[in-house]
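Here we start with a single chain on its own, the form predicted on its own, put down as structure tokens.
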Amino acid sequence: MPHQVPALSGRFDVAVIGAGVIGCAIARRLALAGARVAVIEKAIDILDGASKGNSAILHTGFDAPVGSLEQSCIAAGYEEYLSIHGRLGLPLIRSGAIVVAWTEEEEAILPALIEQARQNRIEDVEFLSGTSLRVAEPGLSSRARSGFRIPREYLIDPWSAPFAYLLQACENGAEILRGAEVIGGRRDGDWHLETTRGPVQAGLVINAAGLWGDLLDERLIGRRDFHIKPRKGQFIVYDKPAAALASHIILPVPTKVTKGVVVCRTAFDNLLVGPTAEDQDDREHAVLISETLALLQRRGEEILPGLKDHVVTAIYAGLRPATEFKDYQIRSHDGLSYITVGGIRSTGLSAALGIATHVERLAGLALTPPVAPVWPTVPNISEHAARDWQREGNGGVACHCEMVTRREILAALEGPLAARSLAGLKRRTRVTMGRCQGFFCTAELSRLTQDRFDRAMAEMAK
């Protein structure tokens, strides 16, 4: 068992409940504003809920409802990511996106979508005829009728970004308590939260609990203004040679319920197809369904026929915290020193930094920012820049499919956000996420991670 970090002590200005991408971004924003921040996470590691599965796109928000809170947060988050990614060492791969109409009915919707993009100040969208589509994407099926291009959409690393946000928060004074479920709380001027790992005192509570946000509101303030209905998204990942089949992010015409099945490269040079959109009641388990995955694979091959010649190396599923409302559910509760940040669905990765700024305004705290804030740089695990295996003294490669070095693994097991589970280590390094899915490196990993995880790898296999 790893050394247990003691429960948090003293008074915090803010307690952020939930260490998904939204909680990580809020913690960063408020720590940089000068707040003493506590982050409380139910799971043993960060990014273990809705944030562990998404499409890894930095989205312009071209198709968000005009004038919505979602649109404004995406726009602000997009701009801030562009401005800070270099200082934090985060990847940014400009691919552009194309929206493709496959039916006459979808084709009829394109002019309205282009106008919506322009109302959202995405003015460089460009209509593409069927011929122009195939020039832009030669591997696209001949059944594509027409579409439009959004040039400034990007591919990013879905896990390094929130990791960097929370690491910067910690480097500027924030503290994190993992494996701690908030089981109650009362307010007498300050909030006194009761967690499974001890009490936490804070002036302001921010609920960023994702899939559990509505239930946490009910537990702490005795009401909930929305109901979470988890929406499962299943994905398939093709081996790296398939990435050559698509240069753009290929999007369908969105519906009122979902953005639909996306085909795109990843920052790790794989090719991704997904997600599905399946509403369910279970908030914890995203079960993979072989029949659904087969349909998803068939859909991917209808879009890019060349996929039939490539191998699927991984499948996964995630849950989005959908609600009965289309827009985000973010509000400050008068007189309670309590802010709810709920209903953040698939656009959360793009909007996170914008949401954090919005929440900072709602909080209205009078703070003094640090004179010289710390800007940590996170290790690069994407294929957009040099990797550790290309440098001297890395201890050798432990995972040959993803070229992960022993030095990278050992580094991920140290520091304020040390990996506490194999899943957490995967998200920090990509170890075991390649073609063999850990078949050849598990024994070495078990040795390197001995006494580092809450549950040893050998026990996980039982």
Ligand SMILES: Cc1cc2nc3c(=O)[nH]c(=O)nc-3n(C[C@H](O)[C@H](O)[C@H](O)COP(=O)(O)OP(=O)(O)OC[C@H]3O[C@@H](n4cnc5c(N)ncnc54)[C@H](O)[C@@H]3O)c2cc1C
Second form
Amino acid sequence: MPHQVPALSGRFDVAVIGAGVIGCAIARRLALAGARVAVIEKAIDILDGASKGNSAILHTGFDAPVGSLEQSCIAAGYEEYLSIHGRLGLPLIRSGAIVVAWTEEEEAILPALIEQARQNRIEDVEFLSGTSLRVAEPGLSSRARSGFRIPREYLIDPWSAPFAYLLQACENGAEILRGAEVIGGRRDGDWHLETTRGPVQAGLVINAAGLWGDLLDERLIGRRDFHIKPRKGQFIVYDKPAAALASHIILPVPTKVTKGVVVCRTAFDNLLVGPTAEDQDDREHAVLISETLALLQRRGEEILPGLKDHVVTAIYAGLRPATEFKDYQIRSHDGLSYITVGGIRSTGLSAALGIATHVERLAGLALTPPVAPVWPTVPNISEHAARDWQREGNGGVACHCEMVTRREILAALEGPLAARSLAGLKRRTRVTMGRCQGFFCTAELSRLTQDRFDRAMAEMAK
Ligand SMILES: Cc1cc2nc3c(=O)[nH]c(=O)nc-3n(C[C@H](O)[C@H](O)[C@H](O)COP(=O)(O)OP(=O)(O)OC[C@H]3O[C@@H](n4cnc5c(N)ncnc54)[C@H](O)[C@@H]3O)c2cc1C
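The block above covers the form predicted on its own; next, return the form predicted together with the named molecule.
Time for the whole complex; same chain goes first.
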């Protein structure tokens, strides 16, 4: 039974439903604009939907449809990430990418792709012959025919950015309610949302519910303009020595449906092969299939033959909130004070900040921004800069595979976005994500966390 006491007290200018990367970025933008923002998330922790597993490429949008909303949001999101990442302490691995043609048919498409990149204002793409490809990426198979380089495609990590966006929102007045599913709502000038943890009142509602966006529209405004068709992407992760095999993000020639199987290093210094693109009905579960993973492994070895000598240490899968449309489904519903931000399929990590600016424009709120906005710095979990284990007073290393310290773990259990689950803790620190997959550190971890998680659960049950 829903509680009757307000889950968050007072009236909010905006309620953002969903704490995936898109909801987090929108909350940040509107809090920085001066709005009183509530973020409502049904999962026990943030980043539990599509945003929990992706390839973590900061796309330039070189291959996005020219003139699309997706292309303009990627371009704006990319630029803003570059301008704020230093201030928030976010990673940026300037790897560059190469698109490789493996067949005659793919080779024939390259000139059109290069032209498309130029129309999307990515002017510095550069054609590479087979020989130049192998100079750029010596480990590449001799079967690579030709390709092109996109020097400014970069790598980030999947979780620090959305975490930083929401943290900055919170530090500038936003409030977050986790473990609260929006199950209904009515409007009488203001919105009165019904959640599983009590009512929330807001002037404007923003649906950033990702894989559930169409169902939430139906629930709140009685219509849906698109249908989510989850598209699964499975990945395999190689152990750290394999990262030395590739310096660029190695992309295939994209098709109309997918960007295809990518091989790239990660910000954590592993090597990633994936994702697949498999349509399914299930919005919740991304099941790993061993035959598909074996095919991915074979594909990885065809691209980088040296991978044969390396071991896979982890596998995972994510679900993209795809729809029957190629472009994002973002619209303000006239007279309803309600904005849908849906169908952010496969580029949301790159486009999030651009989408947030677009949504701020649609919202058209007359606000007064804070005089001195707060700029928090998030703990660094990537290998691009010094880690906590390299500093004094860290309490010692708890996870030796990923070199996560006790101080990092304890810090992740504090603050407005304290981790509420082991999965949430992993996404904030990398703990248990290494070669042993938690075999050696789980006992120590449960000692450090159990009491905190129990208390958080008890708090949420009130
Ligand atoms: C395999 C894969 C690879 C990808 N690679 C890249 C990449 O390299 N670069 C890139 O830029 N992008 C990439 N993406 C895309 C990116 O991850 C997505 O675009 C992005 O995560 C979508 O975020 P979202 O916030 O819209 O949705 P979600 O992350 O699903 O967030 C929606 C949130 O809403 C919550 N919610 C739903 N219903 C309710 C309700 N009723 N009440 C309260 N809360 C609710 C959910 O629990 C969820 O947390 C990839 C995606 C996948 C799956």
